[in-house]
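There is one chain below, alone, in structure tokens, taken in the form predicted alone.
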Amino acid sequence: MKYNYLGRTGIEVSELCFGTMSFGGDSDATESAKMYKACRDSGINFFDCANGYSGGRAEEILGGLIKIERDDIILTSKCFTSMSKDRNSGGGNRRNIIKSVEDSLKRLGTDRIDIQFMHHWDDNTPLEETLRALETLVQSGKVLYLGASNYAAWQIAKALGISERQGWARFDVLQPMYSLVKRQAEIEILSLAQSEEIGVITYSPVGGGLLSGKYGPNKRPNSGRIVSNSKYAQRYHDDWLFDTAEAFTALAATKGVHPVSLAVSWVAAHPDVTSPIIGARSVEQLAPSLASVNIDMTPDLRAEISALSPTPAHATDRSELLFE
């Protein structure tokens, strides 16, 4: 396990961060504290978690597993999801952000949040609240860095700007959607976080399961999230992903590799990614994830792999060179 500097924060990560999503859901407490064990003996050290995965359970067991070696971890949470009945409750606005991090330290049965990310974007408060609240929790301590989660570009840099006007502690972690089938991220938001030194977690490196080889134009597995997940669904129904999918499992076949290994490895190249998001239901599931680091993703591998599927165009016009 390699490890890479996260944006200008002085932190090392694993090449690799795992998503506790299942944590208390599609994985019981037993089988989490497997796939836990897996990862760090792997040398993971980069935990990825939410409020409201599995109505804060996730949390739970999380911070059972890493209680005892609580400074040897990267831990992160994220707040916006509505956790209860309360109309108040879920937003980016000050009482849902103070409340929600004190929640999850609670959960987590530790002091302080290494990151804490905005899951979303919050249209009805104002972006200045949003951001003043979260500089009130890194000045007490209980929260370290911050990050954003599924903001587009311009939100980004919106903030970018905002905080550093008012002297506030910035966004220093991304965490948006990428994998060989969507690919929107590649168009702006790896390019700021370039520009402006921000560490980039991903997450869905296998789209969803699409790039697992389980799918194909003409090929369905009987579960799995694509499947019973409507959401999911919606995400993935472009009949072209399809066609990609079927594609990269043949490419992956022809290397003598799987295509989960060879779907992260993908992702984990790209100069901008420090690590993708890693996530299972069970250690079995686990294992091709981790071998992903064996893989030796070169720019030619990785050039074959991307012409499966669309480059995303431009974000203006005008692409060509105006000086030769």
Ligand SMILES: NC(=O)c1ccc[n+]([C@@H]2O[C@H](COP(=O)([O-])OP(=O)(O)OC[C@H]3O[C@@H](n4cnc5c(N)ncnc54)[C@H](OP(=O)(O)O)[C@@H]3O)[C@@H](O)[C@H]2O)c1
Second form
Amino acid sequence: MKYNYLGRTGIEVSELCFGTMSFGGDSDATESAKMYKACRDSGINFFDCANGYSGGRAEEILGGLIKIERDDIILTSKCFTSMSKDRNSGGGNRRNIIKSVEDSLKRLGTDRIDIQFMHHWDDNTPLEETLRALETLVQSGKVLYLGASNYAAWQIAKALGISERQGWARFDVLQPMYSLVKRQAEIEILSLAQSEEIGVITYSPVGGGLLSGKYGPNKRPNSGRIVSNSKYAQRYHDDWLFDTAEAFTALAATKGVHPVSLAVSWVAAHPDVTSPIIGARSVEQLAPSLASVNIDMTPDLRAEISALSPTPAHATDRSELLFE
Ligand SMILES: NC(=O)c1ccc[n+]([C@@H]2O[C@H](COP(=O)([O-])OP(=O)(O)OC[C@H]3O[C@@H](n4cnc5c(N)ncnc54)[C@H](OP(=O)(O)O)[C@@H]3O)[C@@H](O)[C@H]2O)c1
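Can you return the structure of this protein in the form predicted together with the named molecule rather than the form predicted alone?
Now the complete complex, all chains and molecules, led by this one.
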């Protein structure tokens, strides 16, 4: 396992981050503990979580596992998700952010979160209010670094401008979706991250399971997130996704590697990605994600894989070169 500096922060994180969204949901506490151990044995020091994962259970399970080695772990959490029937629970307002982080700290059994993400953009709260609440948490030491997930590039850029003007802590880490079948981040978010030296940990590298080898135009597993979770079924719905999944699986077979290893390695090889966040429901599923670090993802191999899915359009319609 290699380690990379996370953006311009001085902290080093493993080249893979393990996502705990399955803890307490698809994976019970025993299986979660086995996956945690497999990650630690392979050198991972970086774990992603969120207040909303399994209704708070993921934070409780992860908190129990890191207890004996808290100082060796880089820990993230997120807020935004509503956790109660209170109509003001949820969103990017000051009231919700402060309460969410205090509740996360209790569930995680720690006195600080290394990276606190805003899980989503909030249309109903002024950005200054969100950023000021986050600054309060940094000042109090409850949170060390800030991150933004699922923000558009203009929203991140706007936030960076406000933070700099006010002298507040900025978003030092981004968490966009990114895989061979979800490449929107390539156009603006990753370029922004490179320009501003922001760390990037991308989620769903296997397309929620789409690129694991079990999906194709006429191929579906009996169970699995994309067939049983309506949100994911909608996200991975278009026919071309399944054509790409089939072609990708065939390519992985010709290279003699597990498609999950190849999918994660393709994401990790983007120069602006710090660490892909890998996910699994069992140690068996996790093994090929961990093995991704052994793949030699040459520029030619990456280009061959990239050709299997459409390259997203440029950010402007005037894309021809002005000077030659
Ligand atoms: N910020 C956000 O909004 C956000 C959103 C999503 C995720 N995340 C983070 O990113 C992490 C990873 O995301 P993800 O779980 O979507 O990643 P992913 O790697 O794209 O999908 C993981 C899923 O793919 C399937 N899979 C993985 N390995 C497999 C194997 N060897 N064989 C067969 N199927 C396999 C499993 O689902 P099935 O068994 O159900 O098929 C597994 O749960 C999460 O834990 C979370 O920390 C963040």
